[in-house]
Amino acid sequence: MKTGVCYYPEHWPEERWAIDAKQMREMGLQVIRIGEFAWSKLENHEGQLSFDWLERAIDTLHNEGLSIVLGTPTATPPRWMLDKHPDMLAVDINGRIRDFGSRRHYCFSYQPYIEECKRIVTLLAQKFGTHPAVIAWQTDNEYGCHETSISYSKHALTAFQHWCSEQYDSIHQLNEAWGNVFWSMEYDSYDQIGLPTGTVTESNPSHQLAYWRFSSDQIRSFNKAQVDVLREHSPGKDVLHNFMGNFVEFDHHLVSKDLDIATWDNYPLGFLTRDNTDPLDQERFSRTGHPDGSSFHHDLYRGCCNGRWWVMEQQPGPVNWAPYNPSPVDGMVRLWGWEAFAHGAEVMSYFRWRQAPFAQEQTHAGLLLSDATEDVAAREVAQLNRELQTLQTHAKAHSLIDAGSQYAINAADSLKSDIAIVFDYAGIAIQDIQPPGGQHFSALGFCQKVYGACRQWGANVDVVSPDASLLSYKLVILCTSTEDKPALLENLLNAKNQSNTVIAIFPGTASRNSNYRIPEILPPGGLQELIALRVIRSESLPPHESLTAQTDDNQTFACGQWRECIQSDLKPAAVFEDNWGFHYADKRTHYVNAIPENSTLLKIIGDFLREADIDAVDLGPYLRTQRIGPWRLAFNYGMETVDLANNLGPLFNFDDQTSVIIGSRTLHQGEIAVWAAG
């Protein structure tokens, strides 16, 4: 794994650039991202191009042997662009214009702005596309950030009407598919279709889902317009985009089809304080981030571009944008770097090189303080780079890797995972539109809990798209696959018939078709070929209500939030007090028809792992481990010291301290260990 940093030469005096470049090299950094917010410096007025400063910055970095990821500046169109195109601004769900003065102030459906983007990207690619320092291009920046995935502008409406005309053979077919006969919502022509907002009560969920799919397609189209330009004028260079965490407003698998590398921006403490609603998690992990938060996204984005993924922005200290912004425990920046390595990252890049003393992010830490002196993270990154070199030297000395390979580890080949969690962005959108688990239920959050339970048992996990082959997995889990997809069913049948895979299905799976209708044969739709049961009723429960199912031998399973009533000749594993069954199984296919509470979920996942013959050791809430290639790594997120020999069981396979390559067999909070796994 290489390390890098996000650098903004336009923010600092030019005489500082060479000093920064030398210091980056000495710290062990190799990959530098620049340019993604610099449009006003590149073209201060329409047609008045100023590329010389960027060329000098690239050359300065190149002179120190640093590689460049050059960003297209389209996330921050300059003020003159708005004067030229006053209709380019997006509109939010309440009809408010997303105005100039920040970033991401454009609508994906405004074609003149797309042409402006193609123009500036063409000019940049023609100028720098063959520069030896430029190894990759980043398109735009964080699609959808600040709730900008979906625009309700007049241009979006026109584009949506056209999109609908391409999706359906006739307006009659659309009416049938959406069920518009309900409440007399039928249309006579496509130009009558409005936006799914501003209605007296909720708009038709089929309409909402169609608009989500349309908006996702618009983002892919916007991105592909830039990718096509870059392919033409900068052939052979990787093209990537930096996605975000805990973000499902568009289909990242779809956008990734046009990319070489999926990257994402990792802010473990910011995500915890902004997105995690569990008070216990907030208390335990406020200065470390959740033990499964970063790794979930690492594995999600690893599944987007055939195993090639980076962290483009890594939190180096306190951020500025979360409700609370604590400082990480000493050692966590180093730990997060090793964690990315363990999940196959090619590059770990930190945001940012130097803390900005102006504008919106003044309290966001960098590797350097605003006065250019080193902050804590700089020392931890330097240590990480020294240790990565130590690991590579050890690996070559012991013939663990190919000394001539570009990367020491190819993640696609070297991350052996027996478990696949199918992650379906459209499935999450379906649940979010009309939450079947009630207003407090999060489809994304539950998926992360399922992932976390697998990780607490010490297992590697792949997070895969609904189109992925499932043949190589011992256990496949469905917890976001709300849409009844024939292709997914075929993949599951192949895995079950050819590999005897254990399949675990959670509530809501295959409960709607692509137009947001209940399947004619009832949920779980086509998956009834895998297990003979039907969902005949579903209920959501308030947060304070917990239900307990009991087996014949008095084992208990606590559930809450959401459960389904099942009709089947299969005998349930347990029964609730009101005689609703819980957990049905047939020939290594399981249907768990309620949302288990955390301890119950951990137990159920453990049972699945054992049935699938996957090694499982309960690591507790704080310790995590990951196997990659010839190595195993361990990470301690807890305040108590951990002795790996006492906590890893059969996953711990060395006899003495000399077997540890990095770290120690005794881990304090924020510490890691790396050893040859044999």
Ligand code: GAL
Second form
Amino acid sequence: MKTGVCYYPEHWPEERWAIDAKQMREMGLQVIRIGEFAWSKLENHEGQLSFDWLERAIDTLHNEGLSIVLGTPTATPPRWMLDKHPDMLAVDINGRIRDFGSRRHYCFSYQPYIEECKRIVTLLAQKFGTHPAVIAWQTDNEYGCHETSISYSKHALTAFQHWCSEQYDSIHQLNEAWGNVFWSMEYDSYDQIGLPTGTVTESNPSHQLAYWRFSSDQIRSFNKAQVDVLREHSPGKDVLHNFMGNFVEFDHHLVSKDLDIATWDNYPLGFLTRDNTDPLDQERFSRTGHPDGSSFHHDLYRGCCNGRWWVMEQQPGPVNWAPYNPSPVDGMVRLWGWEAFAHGAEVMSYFRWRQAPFAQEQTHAGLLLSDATEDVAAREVAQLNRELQTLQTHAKAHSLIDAGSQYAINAADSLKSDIAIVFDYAGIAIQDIQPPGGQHFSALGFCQKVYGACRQWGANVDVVSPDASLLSYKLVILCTSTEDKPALLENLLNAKNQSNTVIAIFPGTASRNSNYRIPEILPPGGLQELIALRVIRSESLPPHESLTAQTDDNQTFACGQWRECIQSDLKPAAVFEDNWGFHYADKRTHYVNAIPENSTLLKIIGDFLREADIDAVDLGPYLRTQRIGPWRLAFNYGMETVDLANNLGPLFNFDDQTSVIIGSRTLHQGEIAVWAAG
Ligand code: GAL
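Here we have the form predicted alone; I need the corresponding form predicted together with this ligand.
Okay, now the whole complex, with that chain kicking things off.
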């Protein structure tokens, strides 16, 4: 793994660039991302290009041997662009225009802006596409950030009507598919179709899902327009985009089909305080981030571009945008770096080089303070780089890795997990449109809990796309596959027949077709071929209501939020007080028909691991481990010091004789260890 940083030469005097570049090299940084917000400096007035400063900046970095990721500047169109295209702005769900004065002020459906993007990207690619320092391009910046995935502009509406006409043979077929006979919502022609907003009460979920898919496709087309230009004028260079955390507003698997590398922006403390609603997690992880938060996303993005993934922006200290912005405990910046390594990152890049003393992000830490002196993260990153070097030397000495490979480890080859969690963005959208577990239920949040339970048992996990092959996994988990898809069934049948895979299915699976209708044979639709049962009722429960199911030998299972009533000849493993069954199984396929509470979920996942013959040890809430290639790593997120020999043992090849290559045998909070996996 290489490390890097996001750098904004346009924010600092030119005399400073060479000093910065030298200091970056001395810190061990190798990959520098620049340019992604610099449009007004590259083209201050329409057609007046000034690329010379960028060339000098790239050359200055290149002189120190640094590699460049060049960002296309299309997330920040300059002010003159609006005078030229007053109609380019997006419109929010309430009809409000998303105006100039920050960033991402464009609508994905406004074609003249896409042409402007292609023009500036062509010019940049022609100028820098073959520069030896430029190793990759980043398209735009964080598609969808600040709620910009979906626009309700008139241009979006026209494009949506056209999109619908391509999805259906006729307007009558669309009416039929959406069930528009309900409430007399039928259309006579595509141009009568409106936006799924501004309606008296909720609009048809079929209409909402179609609009979600359309908006996702618009992002893919917007991105592809730039990718095509870059491929033409900068052949052989990687093209990537920086995705976000806890973000499911478009289908990242589809957008990734046009990219070489999926990268993402990791702000563990920001995500915890903004997105996690569990008060206990908030309290114990506010300065470390959730132990499974970063790794979930690492594994998700590893599944997007055949194993090639980076962290493009990593939190270096307090951020500026969460409800609270605490400082990480000492060591966390180093730990997050090692964690990315453990999940196969090619590059870990920090945001940002130097804290900005102006504009929106003044309180966001960098590697340097705004006066250019080193901040805490600079020291931790330098340490991480020294240690990565030590590990590489050690590996070469022991012939553990191929010394000639571009990257020390190829994630796709070296990270074989026994468990696949299928992650379906559209499946999550279906649940979010009409949350089946009530207003507090989060499909993404539940999926992360399932993932976290696997991690607590010490397992490596792949988070895979809905069309990924499932062959050779010992355990496949479905908790976001809400759409009944014949291709998924086929993949599951292949895995079951050829690998004897254990399949675990959670509520809502295959409960809607692609048009948001209940399958004719009832949920779980086609998956009834795997397990003979039908869901005949689904209920959501208020937050305080907990239900307990009991087995014949008095084991109990606590569930809440969402429960399904099952009709089947199969005998359930347990029964709720009101006689609804809980947990059906048939030949290594399991259907868990309620949302288990945390400890129940841990137990159920543990049972699946044992049935699938995957070794497991309960690591508790704070300690995590991951195997990559010839190594195993451990991470301590908790306040209590952990003695690895006591907590890990033979399964993880750790005993009194184990010699640790990096780190120590006892881990204080925020510390890590690396040793030979055996
Ligand atoms: C990201 C964004 C960066 C910066 C950062 C601050 O979402 O890509 O440009 O704003 O957040 O944490």
